[in-house]
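To begin, one chain is listed below as structure tokens, in the form predicted alone.
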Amino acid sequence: MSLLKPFSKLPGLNTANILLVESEEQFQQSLADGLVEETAVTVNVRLAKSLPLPKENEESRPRIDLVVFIINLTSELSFQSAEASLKYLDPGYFLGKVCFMVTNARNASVPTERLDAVRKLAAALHCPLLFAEDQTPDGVTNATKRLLSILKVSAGLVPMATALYLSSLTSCTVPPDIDQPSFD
């Protein structure tokens, strides 16, 4: 069980790799088929329940360009799963090919000490939070569209942008009053 890293391999010509990492996959095929139809670009997309990844597929598995933790809020073990998934990535993957994707933000059983505790993640890692409905089918194509948006980048597809960049303007900040109670 080795750490991935972002530089390991040669890139590939007009090809973008995404790892889906979802502890449910409930949202994870389901974007996988949008993200498949991208036609300007291919985009090859790996799934994966947690990290680390098996070895014994490691020679043959390409450079990949964006991580993305899908998070089910209604469920503890999603988060403490992605949580837990961290340890085994290169530092290197936090310079703008990491992303948190969470669902079910809107449900009222979510207690929102969970929330909180994926944005202050999100935050600590300078990372982007996406929200994303995973129950219709509009949803799951506007999740898709950002997904790939940030993914071209990641994967060094569009002119004069790259991670770093689009990283230090969509990280998730948290604000200083996140540990005092609300009283709505």
Given for the second form:
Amino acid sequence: MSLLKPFSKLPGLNTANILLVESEEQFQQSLADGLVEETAVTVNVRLAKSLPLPKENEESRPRIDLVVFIINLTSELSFQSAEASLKYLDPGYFLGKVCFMVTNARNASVPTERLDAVRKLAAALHCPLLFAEDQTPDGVTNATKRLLSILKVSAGLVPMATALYLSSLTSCTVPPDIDQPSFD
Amino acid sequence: MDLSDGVGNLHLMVEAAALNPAADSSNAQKDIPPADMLRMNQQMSNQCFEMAVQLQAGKSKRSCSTSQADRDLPDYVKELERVKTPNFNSTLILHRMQMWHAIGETLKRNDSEAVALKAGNDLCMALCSQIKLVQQESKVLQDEITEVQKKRLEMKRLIHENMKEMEDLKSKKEHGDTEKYKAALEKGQGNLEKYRKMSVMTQNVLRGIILACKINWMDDPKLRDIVMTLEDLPFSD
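Would you generate the structure of this protein in the form predicted in complex with its partner chain, following the form predicted alone above?
Expanding to the full complex; the earlier chain stays at the top.
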């Protein structure tokens, strides 16, 4: 069983490790470039196309503090790949160490059911859902900043806040009328 | 259970590592400032806390459905908020007290830092009194502005009233004139009618007399003039 476990390794001193999972492997690169520019903490960024992670790196891989699933709303494959990868995460991760990031939400060709499905998934797992704009450098910077703030809490670098506490504040909620048709 | 054992082991290892930072090979060479070490210590204690929570969750397992858990969750979160807020406030107060104590101690020690602190303090006091003076001045000016504005408003109101009065008077005067004029006009017209009727009647009578007398009025110039003027007014109304 190749579950990714949150507490199976020692945490790093003054480091934060983040895993970006994206089936297109595009946005994660620019996010990674932005994330490593943080100077106060050593940020290690691991990129993956999907889970389970390859067994060869099992020993050298550090303990992952935050797993981010990047879903591109314009492709159904992205969503399905993310959903399939969720099975390979230990349940201990869902107490605040998983985050969903969605791109292209403003695109007109996106069917509303897909966004609703992502919302329902994030709400069922009590995870935060972030919306990011990946085409402009400003959008990438903003997404990086938000990820960094969540990552710092997950890695224990923020005093008086743990990942579980933050997730109870930031988890996605589904509006009660989500199944009713919207005005289009 | 494998998970809780593993986590428990790790917990002990992390605590040992946190208590003994010199044993950490990666940081042995660098000279870490104490603030950074405190930060890293806090990070490690945070991680230990998380692992302790995980262990706790593993110990007390009871089976209940997800819907039940979802229903209970907001209550627990509210309880957590209720406890966390006064805790946070107390921590802030504690930090403030610690800071003031530290400042007090530095001032008592009377070294270069204390001198710098005192200079800073004096600057703050001077700026504060300046601020107070400027604020008072601005208050006085503001009051004056308010007075001037009140007077302006009063003036505007008076002007408005006067304009209205003038408008009223103007319209009334024309109206009053027309009325008196009308009365006089009617009276005059009545008189005119009366006299006109009288003169028509007189003329008709004179015409009748001249015709009845069968005088040849064309030869006599004076009579001719009189008869010519008789034709000015219509015969009968």
